[in-house]
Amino acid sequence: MCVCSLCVSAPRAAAGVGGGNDFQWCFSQVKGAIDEDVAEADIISTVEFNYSGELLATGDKGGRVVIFQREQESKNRPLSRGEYNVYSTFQSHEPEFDYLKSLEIEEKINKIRWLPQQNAAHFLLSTNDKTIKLWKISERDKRAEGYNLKDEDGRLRDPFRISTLRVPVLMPMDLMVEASPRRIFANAHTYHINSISVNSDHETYLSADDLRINLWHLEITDRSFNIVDIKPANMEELTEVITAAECHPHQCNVFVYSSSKGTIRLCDMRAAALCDRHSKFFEEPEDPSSRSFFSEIISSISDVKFSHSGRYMMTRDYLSVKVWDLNMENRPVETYQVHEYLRSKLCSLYENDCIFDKFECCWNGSDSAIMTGSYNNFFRMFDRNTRRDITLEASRENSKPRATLKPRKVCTGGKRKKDEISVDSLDFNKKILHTAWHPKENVIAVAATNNLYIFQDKMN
């Protein structure tokens, strides 16, 4: 593990913090190996803070889940916030083979979702393409000693030789963090799972694949309820697939799902058991003058997220982020261009398959700012109040302690300024697909290939 401290200069507004003065983003940590040759299994495939922000989980293509815990604030430096250090690592999924379909099932973790904490233990859901697992992460710092029927080394004693009875006592031991699978939800998806979302009732959750959405109870593993099925009778008539789904943060009967056609459907489970008929349909009319061969591909929605308030939802397509008001279906209330300079590069991005990359997006804790990734290890932040935006880079370069980095800018043509990078120089193998924002503070986690970068606003 490598830890470094960098500072990133950014407008205060871009961080979702009120006020007109500038402040600095501080790049506090980076986790992961520095090796040039990155193993496929080490590539991070999902990032998620828990509800308090004290734990941060990552999943990778090797089926592993790594949980980082925030250290307590130092008494010597009361203003410094604790760093995230490894709390638990476990193998969540193994590669499997479906003999009936002659299909390999990857161990890659597609999504991680935390459950609200109810007691001392933590629970999370993790999924690969086919199987969802509920994990319990718990601590143990005591062990029982003084058994009557067992020696200290664990061997059974002869009951007839026991002359006295003793009461076992709990003795302190080194802290041990255990991850144990409590439920395994399998055999419910024919196609690859792309989303899981915990419902606001904290008892149920939904899982979505390309054509179906299922509703599960967390205590029941042998059956789920199919609530959306868009599979046509004749697969040749298939025109769109489900790309993402999420439960409403406050209304347990409401959920949304997005499609490869750039549309979002809001469904109400009170209306019918099978929600094939949506309650609301969100779609932005296409401008005929801008239509091209790539229009359908780049309009496909790769992620959908409700705001914490539940009033808005955000969608990410290939070139932009859109914010929708749930009360207005005909167009988004806000549209932010993430990397419009790539529109002229769509042909080459199609040839190298980058045009099919699925970028995620996230809200800050107050819903005033949003963040999403781009190429060249760039990630973008947009302030909803001031409409200011900023481009930052997750990089190990210039990693001197407390070094200040300037916002990055991309030059699309003409004379390039000193601090700008040409659009032709962008590295499309370096991409920020997965990001997460602390639910209460200006702390963000950014996954760049096999490295996890953690930024926070600088405290003077």
Contents of the next structure:
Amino acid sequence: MCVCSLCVSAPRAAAGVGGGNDFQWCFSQVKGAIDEDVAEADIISTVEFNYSGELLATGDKGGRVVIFQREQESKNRPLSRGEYNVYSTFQSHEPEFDYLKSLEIEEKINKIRWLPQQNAAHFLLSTNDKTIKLWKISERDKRAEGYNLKDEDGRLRDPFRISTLRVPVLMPMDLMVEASPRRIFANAHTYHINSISVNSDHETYLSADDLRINLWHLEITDRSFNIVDIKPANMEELTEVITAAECHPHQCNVFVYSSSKGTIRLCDMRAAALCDRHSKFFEEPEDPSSRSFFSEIISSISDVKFSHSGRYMMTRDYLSVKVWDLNMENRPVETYQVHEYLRSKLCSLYENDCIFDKFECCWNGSDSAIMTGSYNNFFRMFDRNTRRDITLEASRENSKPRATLKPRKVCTGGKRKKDEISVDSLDFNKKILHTAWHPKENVIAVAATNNLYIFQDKMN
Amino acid sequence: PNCSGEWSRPATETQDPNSNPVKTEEAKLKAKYPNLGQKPGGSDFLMKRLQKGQKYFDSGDYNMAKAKMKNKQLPAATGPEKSIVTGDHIPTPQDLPQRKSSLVTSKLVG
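Switching from the form predicted on its own: structure of the form predicted together with the partner chain?
Every component of the complex follows; first up is the chain already shown.
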């Protein structure tokens, strides 16, 4: 059986479960404009399900957040099987200008992270390059009527005209979803924020920029603790930057951060107030004979994610995804090639800046599969148990309701088969940088520039 | 193997640099841009990254740079010369971005 990353392996008999346990991804929904002219503000910059998967949030370059809610499956509308529809939208960040440095601060939402739900309202953190905001999204479906001092329009009633008192009653009203900024965490980052991560204690969260990581308390906005600082005394000596950071899902004292040199450091906040000294250092040794001008650039880690179990973590570099066992620092336990065929295109990818694209990656709810994006609106999924992998495409052509997605193949050799696409025909402007997997079900959200695709597994 | 695509071995497994696609790409790049920084992926890239952000038109810097360059065109801040981060690479009045459009609802809302 061919084991190259280009081929979808032949299906194997599922162990235990009757039939196949392969995913059969089907188109479910697509959101966004169809026209070719993409406004910069509409480019989606982050996608995130909440803890239950009921809500799906997107952030865009224009600083806006759109939240979708999954419809309850009902007998009245059997066809809208768990569809996501708009729940709330708001302007999270606006463009600012730093007059001192003559720099524009983009309103682009870099990351959204949900807080675990504790009451009827939903909370999320959204961040741009400099400022993190805590948003409360709450529902209102009742309003009080029959006030004594004001009439229904809100105008004050003349107190001398009031002869009787009445008790206001709560009347149902059309559901209104309100988003309000509850906390603004500003002025703590000199460099550009790349990550935020809510801690398992549900009280603190971390924010990371190129050189520093800060720990915040969700209630306190006027101070934060600096827990990592890799800024050298002399900036000429700068050799690496922080590219991503995440809190451990269960151990509130542990977090990791990745670097532009392809290394990951795990830190324990119990060890010291300033975690400049790591507790664990993860790096895969490089073969010195393969070192090239591109080595460091393509080894730069663009995303790091803990598994839900907390036992593994996954890193994404330019060409691959690696799964690391937290107990083994000297090499990853699994490596998956995302688009190895790009190795022979690195020169032009450097010239058009694509080599600096930051792809994200994500786990499914059971940690048995991982997903990441590629070019030409392709995205890749890897099943960790069966070692099967598949390439799918997010496109309007495959957007018939419940249509099964056909696997895609990229051809590097001379002979191109009928349904394959050659490397030179790939559209490098169609990049899938942001994907998200529902925490419990096989539902995925894929951001393709300005469109959001939602796919579901047929078995769902 | 019955795959139709070319199975390209990882760079580490080959001894011959001629068949290493990455080395070929590196040679291509060096041929095009011989002055490219000696420190690959070193501090020049990182400094550029740290300074990401639209630098606005500053007439003082602009006129100084213009005086230095004399009659030559001011270079645009694009291309692989990523090591140059300041001074000569300030936007010229022609390069200034258009005024941002008014805040509108996202098209995802439909």
